[in-house]
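A single chain, nothing else alongside it, follows as structure tokens in the form predicted alone.
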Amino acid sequence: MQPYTGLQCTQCHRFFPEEAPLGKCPECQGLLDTLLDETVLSYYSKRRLGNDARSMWKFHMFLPVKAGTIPVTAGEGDTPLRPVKSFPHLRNIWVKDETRNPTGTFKDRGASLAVTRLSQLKIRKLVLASEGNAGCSFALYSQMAGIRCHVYLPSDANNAKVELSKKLGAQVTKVKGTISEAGQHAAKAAEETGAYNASTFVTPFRHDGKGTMALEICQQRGWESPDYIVYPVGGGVGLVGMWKMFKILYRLGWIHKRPRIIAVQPTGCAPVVDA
């Protein structure tokens, strides 16, 4: 039995059993979150995880998919923890090396999960706004799943990311302005064409994939939570996903404490820090 039960709005708290491909809450436009039955989760054993596939999908029970799901995967996750030796006066500092993912970033985790779930929901075309990395990830996994992918990028997006997204089969449109304007174009395209909008905090199917970083860190440390997580934040999807998974692990008794999480953003764009 899979623990995933459906979606719940974080604002009006309405529950959706999620048989339709939802984005934001259809009642109040609030953000949706996936719900897991922790009673069912408690029947799983952390000791069995080492025998499963060497990817984030060893943690399928924590992800919003149906039982028996065949994931759309390119081997994302299971990335190493590397000791940091640059600060000799500080001990026991580790870096989670997400460059080992298929397209080189942690975005592959969210894209693998989202495309897997959207495939189950019979989505055949999707759009999203991206600074570049997420566009590459969704281009890869959409191509694997046979889903048409249209990526909207700000005009100053890295050309290498633009070209990789195109080579992976995505349609790419550069938009004058920032990621905000790209998001507006993606939303308009979704409304006009019926495509699914897989942009940050529009779809509820990305953050749990990125939350597998928290699960892996704890497993790699012998199910001992770190004291602190220092996390570079853009939109904050990974931040939310990791915090959620640390809370679940704590409630399940798999770890005995939750870490403090420090969000780091550039001074020119720091809404999470300011909030």
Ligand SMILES: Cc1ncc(COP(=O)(O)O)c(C=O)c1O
Second form
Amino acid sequence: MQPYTGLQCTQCHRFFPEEAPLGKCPECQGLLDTLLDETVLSYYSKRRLGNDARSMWKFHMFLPVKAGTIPVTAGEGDTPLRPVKSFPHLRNIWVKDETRNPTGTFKDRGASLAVTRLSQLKIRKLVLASEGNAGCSFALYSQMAGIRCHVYLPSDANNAKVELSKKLGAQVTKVKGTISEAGQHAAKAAEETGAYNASTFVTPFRHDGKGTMALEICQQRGWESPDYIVYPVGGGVGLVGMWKMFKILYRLGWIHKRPRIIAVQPTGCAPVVDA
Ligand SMILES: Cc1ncc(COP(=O)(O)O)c(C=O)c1O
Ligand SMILES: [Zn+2]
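Next block: the form predicted in complex with the named molecule, after the form predicted alone:
Complete assembly follows, chain above in first position.
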């Protein structure tokens, strides 16, 4: 039995059992979150976690998918936790090496999960806004699932990422402006063509994928939570996804404390740090 039950609005708290592929809350446009039945989840044991799936999917019970799901996977996640030796005066610092993911970033975690669920919900075309990395990830998994993928990127996006997205079968449109303008184009395209908008914090199916980083970190440390997590925040998907999983692990009693999460952003664009 899978613990996933459906979607809940973080603003108006309405519950949606998810028969349709939702994005934002149909009632109030708030962000939707996925809900797990933690009583069902508590039947799983951390000691009996299979190591057979060499991917984030060994944690399928924490993910918003139904029983019997066959994931759209390219081996994302299950990345090494490497000791950092370049600060001799500081001990016990580790880096989660997310470059080991199929397209080279942790965006693959969210895309594998979202494309898995969306293809079950019969989505055949999707759009998203990206700075480059998420575009590559969604291009890969969409191609694997036979979904058409259209990526909207700011015109100064990294060319290697643009080319990789194209090679992986995505249609790419460069947009004048920033990720914000790219987001507006993606939303308009979704409205006009009926494509599903898989952009950051429009779809509720990405953040739990990044949440698997928290699960892996705890397992790799023998179910001991780190004191601090330092995380490079853009849209905040990983921040929200990891914090959610640390909270669940704590409530389940799999870990005995939660880490403090330090959000790091560049000085020129730091809304989360400022907030
Ligand atoms: C390499 C890299 N680091 C950090 C981030 C921030 O991700 P998040 O949306 O989880 O804040 C992104 C995505 O924008 C990214 O591509
Ligand atoms: Zn709502």
